[in-house]
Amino acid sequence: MSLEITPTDATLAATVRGVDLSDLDDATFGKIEAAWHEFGVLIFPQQNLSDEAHLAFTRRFGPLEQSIRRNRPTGISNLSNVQADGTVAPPSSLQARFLVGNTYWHSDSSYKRVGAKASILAAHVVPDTGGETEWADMRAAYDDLDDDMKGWLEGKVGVHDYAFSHTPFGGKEILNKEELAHLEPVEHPVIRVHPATGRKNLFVGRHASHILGEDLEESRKLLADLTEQGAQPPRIYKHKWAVGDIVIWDNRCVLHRGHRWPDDQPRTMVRTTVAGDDPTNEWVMAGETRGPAVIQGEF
């Protein structure tokens, strides 16, 4: 089959068919990477990749990113409400509460000095209803701003803070003191330029606490408003998962969020993350070429 790329009706995302991601030649990957830069999100229906193939596809885009649980070297994470005994975690559990945080718009790892380049999510178990993932195009969101707001935001710096965004959902409870010490607030420009396309985009989302040098509450509200206003049609795409689907998105210019599903239904997604391009990125996973093992139950 030949590669078939079908854009969605939104300003981002395309579905890709006619390719087996577990058997990918360089020429085909080049076309996929170019499409990823263009659309920001690529959906590959029902690939049913093994963990090893999932990792190999991820490494095409760059080195793996180290988990925030730094004492647990892993390149692949289970995002699941299923407990070790096979039962569904109750809504009050830390495992379930932490997942609720993912239902707010965010860019993966923006609370790190170098945020994630890409995330690649695979569906292993899906609920009967709900559990979709949605993406928002922050390139088009920037384009839609009026000139006065673009001018005011130019040069502004956002403070992204793990404690700010994760504490309400048990994020500090899952880490030890050493791990938390690696997650001090960091600074990122509110307006970024994509290194591959040259397009400007907003860099906001739930991890952005406030704007450096501006009133805390006023700038916090502005960042929330920019996120909410940006994540509106036609700049959003929502995907209903089928088992085996693979989706890759560009954290540098796209926000995403998960949708809730019935508390009594299992949902297991497996994610890999590509570390941000930076020769001094301390979050590149050490020795990741060794093919790290899956850490069961990581959430």
The other form holds:
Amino acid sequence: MSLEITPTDATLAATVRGVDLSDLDDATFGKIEAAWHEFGVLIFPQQNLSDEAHLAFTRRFGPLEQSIRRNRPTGISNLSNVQADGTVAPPSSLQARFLVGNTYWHSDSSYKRVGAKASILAAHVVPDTGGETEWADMRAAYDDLDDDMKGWLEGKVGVHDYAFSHTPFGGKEILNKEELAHLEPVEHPVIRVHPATGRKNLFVGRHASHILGEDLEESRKLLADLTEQGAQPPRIYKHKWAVGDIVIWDNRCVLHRGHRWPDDQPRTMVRTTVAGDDPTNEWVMAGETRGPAVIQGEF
Ligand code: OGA
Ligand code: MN
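Please move on to the form predicted together with N-oxalylglycine, as the form predicted alone is already shown.
Let's see the whole complex now, leading with the same chain.
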């Protein structure tokens, strides 16, 4: 097998074939990592990884991130509308409502003091129609801003807030008091520099509530507008999932959102998360050698 990397027509994302992610040598991993830095999103069709292989591939990029459910150690999360008894969760249920939040552009865990580095999502059960995932290149979105806006945003700090973005989708109901206490609003620069490539990008999305020191409503609207304008062609790429596909994206410079599917159809995606590279990151999962646990409706 030889590695075959095919860029999409968008400014981000490439499809990678000719590799078995469950059996990856260091040289091939190096090429994959370099391509990931270049394209931000890599799509690996038809890998059909076991949870163990999915976790092992994830750890090549760094330690796993602790989920918001701190008292429940999890390495792998089920994003699924299938309930424990095998039936599809009704739209009014907390499980289904929580998933709807994912249909708004976001960077995973940006409401944490150190956000996620990478997310790795695999399709286990897919609906007949809908349920795509889409990514937006916020490096190219930054490049596209006019110089006045670039100048104004430089040095500005965004406040990212779990309660702000998740409350409409049951985000407070899925956590206990102690877990919520770890999710106070946090600050991130609006313009970020990618540590591997040095490229600037616009760090916005649904968890970004407002800009520190600016009018709350006005800066909230500005952040929403920047997200919306950034996530336009040719900076977006949408993937139609087939069972067994796996995708890795870079939360440090790419936003993503899910698309809805018929409420009565099952959809199960399995997610792992690489913690942000920061020696003081309190969200790095402890006891990483523990086996995978599976929970419902994360993120
Ligand atoms: C995620 C996410 C969207 C989707 O996995 O973090 O936002 O399409 N997923 O399931
Ligand atoms: Mn997400």
